[in-house]
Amino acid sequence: MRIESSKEELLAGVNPAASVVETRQTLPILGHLHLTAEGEHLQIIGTDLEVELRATCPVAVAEEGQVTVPARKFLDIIRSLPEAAPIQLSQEGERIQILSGRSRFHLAGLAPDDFPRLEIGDHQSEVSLPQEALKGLLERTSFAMARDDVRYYLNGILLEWTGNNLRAVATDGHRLALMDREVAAAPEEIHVILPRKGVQELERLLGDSEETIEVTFTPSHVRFQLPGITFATKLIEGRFPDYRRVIPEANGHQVVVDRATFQQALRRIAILANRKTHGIRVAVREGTLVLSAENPDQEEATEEVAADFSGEPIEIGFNVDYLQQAIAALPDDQVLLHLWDSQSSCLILPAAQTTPKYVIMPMRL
């Protein structure tokens, strides 16, 4: 293999396959990325076994072949040579070659034909949707996975497809995020659950804009075609809870507050909250939500904040770090939340919409 590019194509390509590669790896293939020279593009191969990436980037082929790369070395001398100056890639058995102006590296590879792939198998649906479409389904609802729980099925975010109907649902089982989207009809019903790292690489590689991207399903595994990216992850296997169960009604009593008030406010009380259990209590009266907390060194502190509420007060705690995270991922500037009693869940909605929807459930101080 001998091509020669330029630091920002090849960047391009190296920057995203060699994200989805773990520094500590089971076998050291892994922690490599494949490179494979054919035509008039270098495609890019990094993969842990859980979710593969590939990067295909135009290159000027003087000859054709595959090696790898240590993953992490290749990225750090790619972004360290000079913007201006062409970088050669030449292969010599299993060890590849850098120039570039004045600097040389070699790097040593391994056998190229040992890489592994992800086996994806045959598609059963093939649908479309715009990036910024699961882009924020995803950044909406994402920080409600669990993470690392026995219950491998709460690792991940649910997607349900239903008619025109896009449904993203993540839950730790202390708290519940959920956030529906109109798109573009799928063929049949689809409900798979991504999981954690998946979830994380697509939030990276998804863009803001309309232009569409393919998603393609297997019983196994689903696949993401980007503009010069592929993204396969597999799926996690198992029966998602039934959330529905848990959402309540929106009947509570009605607590509206400003969202940027709110926040900082929420913010300004979670420096003085119990370093273990993260507790405040929350209270509403007429015209007033009052948040407060107190640590194991006997320090205080208090926040009131204007609220459109009119009824009986209520009190209740909550986890600072559940409410932050919800209240920042609202899109509207007003916050609407529903409360029942103290030992009830807290709906929390966008004021003038009806999604995303989080549900919070409510802690003993």
The other form holds:
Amino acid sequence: MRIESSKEELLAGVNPAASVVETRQTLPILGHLHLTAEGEHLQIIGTDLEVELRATCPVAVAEEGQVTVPARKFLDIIRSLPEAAPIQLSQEGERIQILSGRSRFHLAGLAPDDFPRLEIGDHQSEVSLPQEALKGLLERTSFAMARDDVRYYLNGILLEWTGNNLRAVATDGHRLALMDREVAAAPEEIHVILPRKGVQELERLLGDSEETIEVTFTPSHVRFQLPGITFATKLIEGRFPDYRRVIPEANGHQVVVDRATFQQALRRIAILANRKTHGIRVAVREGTLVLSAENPDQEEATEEVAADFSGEPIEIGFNVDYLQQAIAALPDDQVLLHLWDSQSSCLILPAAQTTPKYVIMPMRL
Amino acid sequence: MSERPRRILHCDMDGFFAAIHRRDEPHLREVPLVVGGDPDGRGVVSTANYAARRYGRHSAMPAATAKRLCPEAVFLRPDLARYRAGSRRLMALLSEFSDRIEPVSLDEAYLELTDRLSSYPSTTAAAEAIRARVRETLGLTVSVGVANSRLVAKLASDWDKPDGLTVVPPKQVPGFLAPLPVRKLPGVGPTTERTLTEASLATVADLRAQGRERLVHLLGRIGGTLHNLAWGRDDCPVGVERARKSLGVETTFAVDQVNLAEMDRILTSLAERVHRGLLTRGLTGRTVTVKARYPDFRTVTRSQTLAEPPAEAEALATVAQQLLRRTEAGQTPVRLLGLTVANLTEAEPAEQLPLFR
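Moving on from the form predicted on its own, please list the structure of the form predicted in complex with its partner chain.
Now the complete complex, all chains and molecules, led by this one.
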């Protein structure tokens, strides 16, 4: 293999491919990137056996071939080379030489045939949708995913495609985020759980453009075809809990507050919330929403936010992080909260839309 | 040189969790009350009040069994914040009597009164004063054992429970211990008890009749310790408890285990014991370790550190079962299984309610 390219063009492929490589691997080769020079392109593959990213960049190919390079070192070298000088990659057995200006590096590669590929299996259905639609769905729900939960099916996002509606649901068992989006109809109903890592990579890869991406679902995997990049991830096998059961009807005591004002008040109150529990009190009464926090050092804070509310006062404890993350993800200027009592979840919506929906269970303080 | 006899108290609250509910919620006073896991799930009983114990309900019993035995019982989920608050007041009160106090759990502590009687004429008078203060300030009852060692003080507090005071003077220690079954001694678990039973040693008096060498021959190093304990010789000091780093239990099987499903069941019961131990100490931990010993005495451990401490015994059991899959269990017979939780922190009094129940 022998190619020549520029720093910018190489980085466009190396960056995303290296980002899926784990810092600690079970197999040495999983710390490598697989490079293929063919035609007028260099294909770069990174994998952790759960996700796989293939990036293609235009390069000048003098000699076709395949090599592997240690991902982290390769990325660091390319990144730190000067912008202007062209970069040459060439192969000497399993050693890879990088030449640029007056810099010269030799990296130790591994047998390219040993590099594992993700077998995504027979494809089931293929659909396309605008990048920004998928990005929006993930961005407004992914914060509620569980992390390393033994209920492994919570460590990801449920995607449900029924008719023209694509829905994303994430929950860590304490709070839940749901967002619907109208899209082109899928050929058949789809219910899959994208794992956490796949979701995070996708959020990085997806842009705000209306350009469509192709999505292929197989029973065990899903593959996303973006411009210059193919990203595939294993799906989480398992049953997502019946989330419909825990989303209350929108018939609670309604409180409407200004989103920016509420968000700033939450940010200030969080400073004195109990560091471990993150618990704060939310009290609503005629025309006002009162936030209060106290910590074990006997420090206290109170914030009042003008609110559209009339009725009997209600007081509920919440994890301030859960409120902050939900409010930050809301699209509208006005927030509508449905509250019941101190033992029941609250439902948070944009005042003028029915989606996204956030459900948060209270804390017993 | 003859030393002054030590004066040690063991204070053990009576059905602490349930008693707090009964005290604060008058409608619960006359009904059988069980605090613990979900009776429709797989939780275990943490504490039962004495009305419930009449029905055969006791700690560590699966809550579902308790419900079957006594369907009219009121089942409550633990309210750790209240127990912790009660415990703080209890320990504060006890520390007025001695600066040498060693809390064992939320509702249990050792007190050393040697050279610390202050204004009380006798250890018994001090013990009575403690019981009166607990009654007045906490509205709860406590059983107290008084003796010259931790071992006997602990056994004595259990002698006349609930609401009892048992004083064992040094001269009566051998007589007090003699009729007790061997399993009452610390360190005698099911395996040791089985070995002793096979040697026709059922009571502490039986142990005493043996020479130290015989017990060491029978049981190994613990035999020597048991010989001392059987004579009431226990000079363990009472001190402020060193910070606990982990909490674990293990069990040696009568017959080596090969069946994974059976080992899963055993891990579930170990998880319930560890979970209960953490609960009564107001602790939670994030690092779960499973230990397995093979017939050739090779011992392996497998650990996992979780983002959040497992909230229920069931979640702990699930992690333990996953860790078991990373040992040779199933292919190689297993003679011992252990489960430990480390990376301990104080459990949060504020409780986040779950979405899915």
